[in-house]
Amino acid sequence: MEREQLLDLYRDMWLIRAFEQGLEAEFEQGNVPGMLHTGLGQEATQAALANNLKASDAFFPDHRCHGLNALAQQRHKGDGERIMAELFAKSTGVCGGKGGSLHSADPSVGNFGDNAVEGSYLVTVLGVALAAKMRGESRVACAVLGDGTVGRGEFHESLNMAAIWDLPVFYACVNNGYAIATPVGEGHASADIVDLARGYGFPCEQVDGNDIVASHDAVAKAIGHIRAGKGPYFLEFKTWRWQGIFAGEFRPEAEVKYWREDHDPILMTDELLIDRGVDADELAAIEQQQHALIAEWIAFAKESPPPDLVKATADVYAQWEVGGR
């Protein structure tokens, strides 16, 4: 990879975590309305995805997937402030302040939503696909998933579809090692999901999460392989989410170490751009710059209006009648 797109995909990272803890900030002073999951230490994997898709693809994010919404509103339409606007639930937000955290989306960008029902979306992600398929077009549907919506029904009954329609359906597994607070070889006949999606026949592939470089290269194959109509592709994000569900959860000394100190993934960018000459200056220049226009965009939502009550009810359904039969 070339010294500038890893340096680009930096800048990405940066943003991502300047975003959340930003956002985790603003939540416990009561500033953020509702519930808050962030994806503190699964930026790279974001940051791969959000390097790929295109505008014109579709994804179905996570519910810590704030960053990647956030770069596509700001890649596509330069305006990422919206994202951040909408989980301050107000009306400059994408969704009229009206979605929040899990249900910020703008098809406009690609972001087709998450959905408090957690997996419901493997299922909405095949008509996307198929609607693709059928007109023809070089779309890619991706479905953003955790390791503990494997274990609902709608993960294997999505994966069997896609395989047997032959669907241009993109499965991006973000393993972070838990399921609220259940580890994820507890959960599961293997801690490796990408053991359970074998089984449906179509490539499936796991790549280290928080390498940003081997990340980047596996989201691109299989992207790639989608876009020359080859059919679906699994691959799983081996990766660890800093934060518990909720105060107190417990992680082994070991474990906390290895994934904040050792395999965090700016950290290890930060170590690959040093070998390849960037100056230590540039890097923390970098830091700054996101941190501050995180600020700004937190601004901006402090500063925007609430939504109008008397739209209440407006986009709540589409073409929205009442009457007697």
Given for the second form:
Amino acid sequence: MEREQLLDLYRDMWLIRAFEQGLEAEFEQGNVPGMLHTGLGQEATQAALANNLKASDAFFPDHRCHGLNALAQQRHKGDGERIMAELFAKSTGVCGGKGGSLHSADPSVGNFGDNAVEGSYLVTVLGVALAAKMRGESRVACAVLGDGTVGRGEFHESLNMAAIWDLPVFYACVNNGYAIATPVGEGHASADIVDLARGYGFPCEQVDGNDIVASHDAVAKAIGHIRAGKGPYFLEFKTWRWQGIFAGEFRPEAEVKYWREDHDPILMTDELLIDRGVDADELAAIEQQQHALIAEWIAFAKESPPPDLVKATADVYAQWEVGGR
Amino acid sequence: MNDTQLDANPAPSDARPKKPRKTSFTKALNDALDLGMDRFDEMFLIGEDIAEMGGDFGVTRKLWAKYGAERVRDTPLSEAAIIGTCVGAAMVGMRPVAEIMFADFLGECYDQIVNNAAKVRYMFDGQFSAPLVIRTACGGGFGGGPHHSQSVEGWFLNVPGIVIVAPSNPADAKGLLLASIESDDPVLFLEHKALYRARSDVPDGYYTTPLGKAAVARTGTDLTVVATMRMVPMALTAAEELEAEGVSVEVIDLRTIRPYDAETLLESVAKTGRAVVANEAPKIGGLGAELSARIHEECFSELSAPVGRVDGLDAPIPFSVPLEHEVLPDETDIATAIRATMEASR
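Now the other one: the form predicted in complex with its partner chain, given that the block above is the form predicted alone.
Then the entire complex follows, led off by the chain already shown.
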């Protein structure tokens, strides 16, 4: 991979990390309503996806995809701050504060929104893909799914239907090791989700989701396959989330140390860039720039007004008004 | 568009009209799908054995041959994926029409209907619509047993964002289905199995019957019966019976269950001062409960008797035909409820 391309991906990973760290700090101070699921530790996976999906594609993010959502918004429209504002439930958010962390969408950048019944969109994505196929569009329809959602029947309904209809669906499976606190190997017949996908007969690959170069190349290959009209593709990213559960850290100390220190996607990329002659100061500057950008986004979100109360009953139906209180 | 109104009443034997050309409920639906497919390039049909076979009840017959397998699409037994496909396609501007073979199977795709179809417009702040139709065969009366006979409107009545359409006769079925296809809101289109063979005059060509508008199926002055689907012809039969006893009964066919036409309903009850709500589903928590509560809430001072209720018993639908008849309400139950309400009047 070219040095400049790697630097771009590095910037994106730092944008995600700064976003989530800034959000987490605000959440702890009680400034962010609702629940918080961060993508910390999964930055390479999301940066790899964001750098390969076009605004004309369609992706269904999962609940840890604030970073992917923000990157899509920033790359295609230059308004990543509207993802932050959505998480603060503000009128300037991408859904005017009505969707929040679990339902941030903007189809003009290809973001079709999460469904907080995680994995439910595994069948919704079929319709977007089918429409693209019927219309002869080159759109890739991507579902970002966690390992936990593989337990849902929709996973199998979806893979089967995508296979028999040869649909342009990209299954980007983020296996971070746990469904809340249940280890992937205890919740599924295989700890390698790719094993569960293989029976449907389309290409199924696995990649180190913390290796940005490998992840980027694997995504590019998957999307190339789909754009060439060759049907669905399943890619499993092996990664790990930093966030524990509400009660705190529940995983073995050695495991935590491995993923946070020895196999952190940003630290791994630091090494690659330094090997390619990038100055450590330049890397530190990128980190600072992204933190500064996120601080602006947070300020924007905090200063933005809440939604007007008339929005409480807006857009229930297209053809009827629903009365207010 | 013309709001077709019809003699849904299976006319009493002594007044049977002389042989105009009649169309069955099934054929009326088939015509509507054909006209919709012809008019809307973005429309497609999807479901289990709806293509070459024409569907379990023949509603999609011959459409596969005319429009091809791409637009008349068979699926595996994957109801969640059928409706998920519809939602996704609708989000990008297609107009899918799904067939869920039996309404009892809607549990398999409940999440897609309730959490996706009904909410994508709202939760994404109007950036998406879900212009899809879910056609499904509901209701009892043919020995289908516990999983092929249920009335499911109550399962969806509490879900903002969904439209529930429930025709009682062939002409409305055609016009309401075309209106549902045109609708930018997701429609659950209920087809009562006992009505598939009902016949009546159906206008030729393309027309729509407005959603959210009830029809006055019979005018009267003493009492209003509110009904949907199969309960409408039953209410009309009961009304004829009561006419002979000197009671003038008005029958309101709700046609759209959600959002329902409160205006027509309340106007009628304000006029007659008495109401009976007829509903095939179990009594608790369903359409009958909602309508009864609404009438009491808004017409209390005009009522001369409490609202009468006709419902299914609070039990699943059994397989045995005598048991099924015991569970489901019929004309006699409606007539009895009308008499009781008349007698209870102040």
